[in-house]
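Let's start with one chain on its own, the form predicted alone, as structure tokens.
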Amino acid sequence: MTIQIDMLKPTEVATLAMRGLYEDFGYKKYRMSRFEEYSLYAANQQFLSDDKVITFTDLDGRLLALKPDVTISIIKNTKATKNSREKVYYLESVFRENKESHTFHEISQMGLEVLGNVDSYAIIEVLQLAAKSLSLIGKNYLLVLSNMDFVLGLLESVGIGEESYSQILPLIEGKNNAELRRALWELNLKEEDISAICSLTSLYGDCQKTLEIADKMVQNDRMAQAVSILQEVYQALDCNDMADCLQLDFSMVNDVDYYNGIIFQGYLEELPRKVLAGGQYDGMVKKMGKDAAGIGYAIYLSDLERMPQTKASYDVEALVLYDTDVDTTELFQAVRSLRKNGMRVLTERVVPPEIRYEKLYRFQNGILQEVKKEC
């Protein structure tokens, strides 16, 4: 028996189809388990959304935390160097705590991770999976791509310094024009450097016309890189037939921290807000001690249930009803004859409630019939 793809919730279509997606380049799944040591997470606590870990003490006195995130710990379980390379993937439960309710809540996630040596193919790969993904699950997606080092390349060129870059960055990427403004002229900035970064927070749209923008923004090496990787990131998913669906964003910034490079986020026109964050983290690798490059992505199956789900015209093909008397071995022949057909098959002594059904059949002295609907 085929399993109905309409009777299945949008998260199990999705993690069906991402999981044969990334077998077939080559990715393995990642276990983890559902504890972690706490001590794991204390270390690494600037590199998490927060710092409320679920924690208990184990029955051999170990300090236990449900996870908060897969990616340090697939981190710090890496055999990979800047030599080699691994590429992963996931699906697991991560604990967090929800910013609305203030209460801890499960988040379902599925994602992929390359560690090692990163190169461009690497990242036209995740991104390309990353499309990929978002089709197998909406038919109309959009991929918002961006490069933090073109942005923090033209703050460096004004002489913006790190110290500055919570202020800074924040504003770009909430396109607050006015306080952005505001805070740069503080910092005492001529007027045509105030001008260009300010122009960050409207830089966003068709990734050709874009990168047009971007390529006469270029004040320096750091700049002229970021412009060239995306350039190369844009052709090779425009021969993919991706290119409609991706659109270029220079005010989306995450935490320098963690993140480098490019960065990436996908949205469903069904859903209201990301469905998919991802980026590269070479500067989280190196904290944790690894001598090697990362990127990746999660998907937040979680949200996934909001999407509408069609539901199939019937529960089942056929319901079959039986008496008390019934020979079950000619009962069970008759039943095994309609999944040969295809159909599935409800068999009962009664009609269930709520019940939908294309055909019924009632099964008596060695015969199955169907009974004809009243009209």
Contents of the next structure:
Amino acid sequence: MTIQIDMLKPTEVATLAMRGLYEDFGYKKYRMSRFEEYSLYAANQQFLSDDKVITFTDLDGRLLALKPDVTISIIKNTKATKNSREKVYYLESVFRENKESHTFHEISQMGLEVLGNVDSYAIIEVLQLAAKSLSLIGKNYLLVLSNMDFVLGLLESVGIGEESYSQILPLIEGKNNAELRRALWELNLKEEDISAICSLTSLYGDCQKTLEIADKMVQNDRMAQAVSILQEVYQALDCNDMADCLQLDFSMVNDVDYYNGIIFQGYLEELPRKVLAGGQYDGMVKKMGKDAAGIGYAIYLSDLERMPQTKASYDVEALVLYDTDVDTTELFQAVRSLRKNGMRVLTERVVPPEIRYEKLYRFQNGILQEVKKEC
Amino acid sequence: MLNIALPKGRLGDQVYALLAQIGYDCGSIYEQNRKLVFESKENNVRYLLVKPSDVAIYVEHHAADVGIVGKDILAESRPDVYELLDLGLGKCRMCVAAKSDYMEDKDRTLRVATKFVNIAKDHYAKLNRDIDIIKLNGSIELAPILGLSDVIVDIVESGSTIRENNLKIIEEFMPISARFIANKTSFKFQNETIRQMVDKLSMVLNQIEGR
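If the structure you just shared is the form predicted alone, then what does the corresponding form predicted in complex with the partner chain look like?
Everything in the complex follows now, all chains and molecules, and the chain you saw is the first one.
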């Protein structure tokens, strides 16, 4: 049997292609149970995007939850340390609240994680796999990079503490210059500091140019290191002809509790929002008591259903109709002969509603005859 | 082709006039009929006329690339979009109002009638005040008069409706104006076009303000 690609959904094609890609780089598929002890999420709630989890009591009395997140479970179970790395990928469902409908939704995710020693090579490999994954889904894609340490370093240098993050970071993320300026003004900052932070909202675009500007804004070691790692990453990806689909955007900030260092998001031209999100999450790994660092990403497969699909013109090439008094052995042989010609064959007594077929056959008196369509 | 979601009504007309002025006009088609879509091939823009509260939804879901929407609606629904420019049009304030002889009893749960449930919740959460929300869709001013609620949270432009209904403003907490928003994907893939529009708009707005 041959598998016709146009029979498959875009999600299925992408999933298969990505599995091949990850296996090529030595990543192992990670399979986990659908349920997880609820206490894991209760203890690590700050790492979840919201606090809504589906819970139930198992027959033995334990409180279980349907996974709202995969990375936490992988970290919990990893044996990776500073000296031994673990590279895994997964294809799992997570259950989260849909903010629009206020109901729980099952979201299909494919993701990849490197745990253990995360050096520049690991970062570059993960970014490269993220970009390649996007290219397997759509032609026009962008991988947008940032380094949280640059933004947080800048806020640190002007004396903005963590207590103001929840107010300031969403404004930077929304590129909302007008309100950001107002909010910083209320924090009694100097005009030059306000301008520096506001300039983050427009600090995006071509990597090389953006990095040059960012380099001039450096105020402390944290920012300098953030720029230098981005430079190293850019050079490596540029040498592999991947610079065209790469952008920097320093206004991109992600959950401070979850991520640190390099963060990235993937966009496809056809889809309204990011389809890939990831970054380094060393803090979370340490908080969960492991002597390791981590980087990874997730691709939201459910959103890929919205990708435009070239629909096959027919559901089947041949529709064969037969009567009640037919010799079933002969009919079966006739159908097989059509199948041998590579046709998809649907055999029915009457024409079913809502079926698109290329040719209509009638099997009568041991003979298969094509019925010409009426004009 | 850039899809622009405009709110139906006065604000939409004002913004269209601005955009037409800086090179994004649709000829005379805009006012002529009750069509919901207007297109100018030469200027490469398509206008969609939608209900004001739906603009952000069109933009967030990529049915429009950019849009113009009031801050009240953005603050209420918190869509995942870029908020690129404060147009300074349609200015008003989010206010708490009550009957003119109202005295607050801090020992009781406050009953708040409003269209803006999330804004009201956030506001009182910051003040650590317990409230009961009564969601209404219009004629909010009636609620305190009939004893349905203690106060209302609503947008106030001139304040005349408030005064005419024998209410008073107790607190103003959020300045509102029209914002220019963009879909995140569109902003990345049509960056030049959107950036140009934002620059031109902010230039023409500065000129008007400077006058």
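Basically, rigid core = biggest C-alpha set you can superpose within 1.5 Å across the two forms. Given the structure is predicted, the values throughout are model-derived calculations rather than measurements. Residue numbers count along the first chain shown, from 1.
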property: Flag for Tyr357, CA shift 2 Å or larger between the two forms after aligning core; result: yes
